[in-house]
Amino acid sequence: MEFFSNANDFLMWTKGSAFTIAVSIFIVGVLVRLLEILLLGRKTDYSEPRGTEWKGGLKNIISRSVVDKGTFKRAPFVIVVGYIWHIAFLVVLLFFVPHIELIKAILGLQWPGLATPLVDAFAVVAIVSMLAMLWHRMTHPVMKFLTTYEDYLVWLVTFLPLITGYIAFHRMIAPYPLALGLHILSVEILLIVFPFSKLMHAFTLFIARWYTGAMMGRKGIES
């Protein structure tokens, strides 16, 4: 704690100025990236429409959210573990009572949380899933070849909030303010990296699917 006199000072910094900076970078970064996509626009299609863009777009979003048999057959491990991780991560993020209280303080939104032991179990599932995906990526010849340094960075900044949150909740590091501060700091790092990495697909994924489906829908083609 070279730059802070004690763990409480470090915790207050992560809750204060560091949090403000991280959220600001996240919001501005996401907005800029989305504007870059939307401002690209597309050429006017003067052909006579043979279908509905909105219907095609929505249909493509739904259909592409269900894994087809061919993809599942080629990569069952990635598909199954990926779904497990996403579900577990969202449960921890959205249904842990302290997280809900934070969202309420920032956005004024609130909903019922789940029992703490249940959320804790989902946290373990998320952590194990991420470790399994890392192992698979590092040992599978094709995955290992395709993996870039950015992929490992994205994995790390996503994994750190989970493991530090688990450590803080179970008070595995003393003093507690230090453990909680490290968890908050890891979340802030994730927020800063998010708009400038592949994590941005959380926002662009559905835009891309809708755009492709809308184009096909206008032409009366199944996407």
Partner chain sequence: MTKQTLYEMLQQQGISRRGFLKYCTALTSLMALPPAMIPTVAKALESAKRPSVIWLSFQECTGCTESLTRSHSPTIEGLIFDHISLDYHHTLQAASGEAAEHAREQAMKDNYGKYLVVVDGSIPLADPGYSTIAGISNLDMLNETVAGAAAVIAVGTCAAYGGLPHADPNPTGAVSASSLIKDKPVINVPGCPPIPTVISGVLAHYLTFGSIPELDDLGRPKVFYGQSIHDRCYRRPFYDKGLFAETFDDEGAKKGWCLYRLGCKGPMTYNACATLKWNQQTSWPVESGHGCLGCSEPNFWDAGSFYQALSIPDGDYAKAAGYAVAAGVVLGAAAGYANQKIKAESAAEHTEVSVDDFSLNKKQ
Given for the second form:
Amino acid sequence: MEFFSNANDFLMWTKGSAFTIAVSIFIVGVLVRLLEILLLGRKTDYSEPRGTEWKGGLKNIISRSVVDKGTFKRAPFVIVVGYIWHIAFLVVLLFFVPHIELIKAILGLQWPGLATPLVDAFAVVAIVSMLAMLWHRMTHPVMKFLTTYEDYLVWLVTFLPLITGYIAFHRMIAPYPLALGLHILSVEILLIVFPFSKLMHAFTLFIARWYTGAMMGRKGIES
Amino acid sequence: MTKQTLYEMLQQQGISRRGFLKYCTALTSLMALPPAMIPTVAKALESAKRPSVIWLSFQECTGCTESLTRSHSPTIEGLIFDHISLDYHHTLQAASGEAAEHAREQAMKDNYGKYLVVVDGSIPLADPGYSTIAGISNLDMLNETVAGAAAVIAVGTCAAYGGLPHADPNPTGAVSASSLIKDKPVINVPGCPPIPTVISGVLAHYLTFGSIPELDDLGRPKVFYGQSIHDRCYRRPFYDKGLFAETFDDEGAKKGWCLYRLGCKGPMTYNACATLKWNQQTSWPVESGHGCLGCSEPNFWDAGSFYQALSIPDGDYAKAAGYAVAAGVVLGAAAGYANQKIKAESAAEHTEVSVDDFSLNKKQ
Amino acid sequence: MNGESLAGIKVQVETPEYETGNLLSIISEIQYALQQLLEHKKVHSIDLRAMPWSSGEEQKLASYLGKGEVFIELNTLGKSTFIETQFSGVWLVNHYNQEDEQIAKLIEITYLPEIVFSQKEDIKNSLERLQTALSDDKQP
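With the form predicted alone done, generate the form predicted in complex with its partner chain in the same format.
Then the entire complex follows, led off by the chain already shown.
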């Protein structure tokens, strides 16, 4: 380590200025990306509404989470593993006690955590499902054709926090400040890449569903 | 300086072979070596000579010396102090002024190349006037004394890593001993203060084997600092089960659950408190219900609040986030405006096209 | 504090619920060492201070091992006690200094802890003393 005289210095940097920088870039990036979309607005619809926009919008946000039969038949792997991955990842992110402490300190929100071995099991599931998705992406001809470098980058920056977190929790790298610092740094890289990549889907997903749902709601489509 | 071996000294004091074996047993335990090493320790001690020790106190609070001397004589630690020749320690020695300095010079002269230097406290580099002894700056005394030393033991976090004087904004420009000593082996024995048995254990190792123990990346003896507090903590099962105390007097605290959420730095701290304990093995911080402060680690004063969980970042992220929101809104609005402008422009440039425009007969 | 005596303050001792799990591992280590002692005459010792204990756990180990037929007390550089536990060949050894503070605590798996035997050097010394005494005028 050239820039740091020891692992503790490195950990302090990741918890200090690096975190501040990453969070700032994340906030600016996400706001710009969202406002860019939202301020574009939509064309005024002069037709007589046959239903309400908000009802359709909200309904769509939820109903689109239910798997469509046709899609499932065409791509069962992506859907099953995709669901497993998202659930496992969210459990690890939101119910590991050190993470809850972090959220509490930053947002002031708090909820009970899960037993650490349980979170650990979910982390393993998340890691394995990510590896499976990578394998699928690299072997399935259509997926391979559609994949760009950005997809691999997004995969990597998402995978790193998981694997470094697993390593830090199991104390597989010594000294621990190095392991924890690497984990925090990987999250910071994720935060920085997030607004400028497909990872933005975590936000835009709901906007897209809302728009579609609102349009259908206005037209009085019951779906 | 006596040229007697330690064993001969014990014999002269009328201590039997049994007593010597008992001493070796306690010493082996003190050095955190397995009991199978007792015969090896005994053999080494039979020929071990009393080393001369020069103890230099710089920017320190004397807490480390207090820690050591609180292990009442004649404990095994006391016995060790009988069996090293502590030739200079300006807090403990009777002599003062020139006589004291003379003792140091004499010890250096008599044992040149063979004596041990114990450094206690950090060294100010901003202005030597912050800390002097007999008009000699700490830096000069360190350089002069270490020149003829066999090895240096940096006792306490101040000597090992700068400690409290080194904490931000570090007005005295305090630095550790190891950052100044480049040509001698330096053993760091950090802690605020270090566990007394660890200080004497390291001395005992040198006394017994005449060598320095195996050190980790931060120059600490692995036998004492090889494992983290967290790994050796008897409350670890609660961490694993996800049972945490959330305040210092809730049900969890009373039941002795894990103190992670109360800011325990045990996971990142390497020290022997969990096994050696304090005050004649009575207890240790976590056992008495308070999280580990991480006192044996570099920068422990600057590594965030003692009462904030290890996973919580420090720094000005809240303020930065405020600015980021403002910047994001401004930039986002600008981007939105630009997009609308593009949209309007393309709308303006839009021309109506009729079927006739695509007629093949149309003249160019 | 209106002059209340210390005895007047009620102290409630709570048995901690937590355990490090070291008890079980030590007992299985002892079992293995006993087997080694019988089959290969290999002695073994365990430094009880080298591992973490929750309060009360060490006492639990001591009461599990119990007291057997032999109790030996040495007096050299302070007291030392050797308790043969109810498991023959398993000795609980405590070393104290002159101020009665514990300086070492071990479990030894052996026929008799080495330090209990009279030591060759000490016997030599005794012999010399007796020889000197007998050759002296001041015979007893």
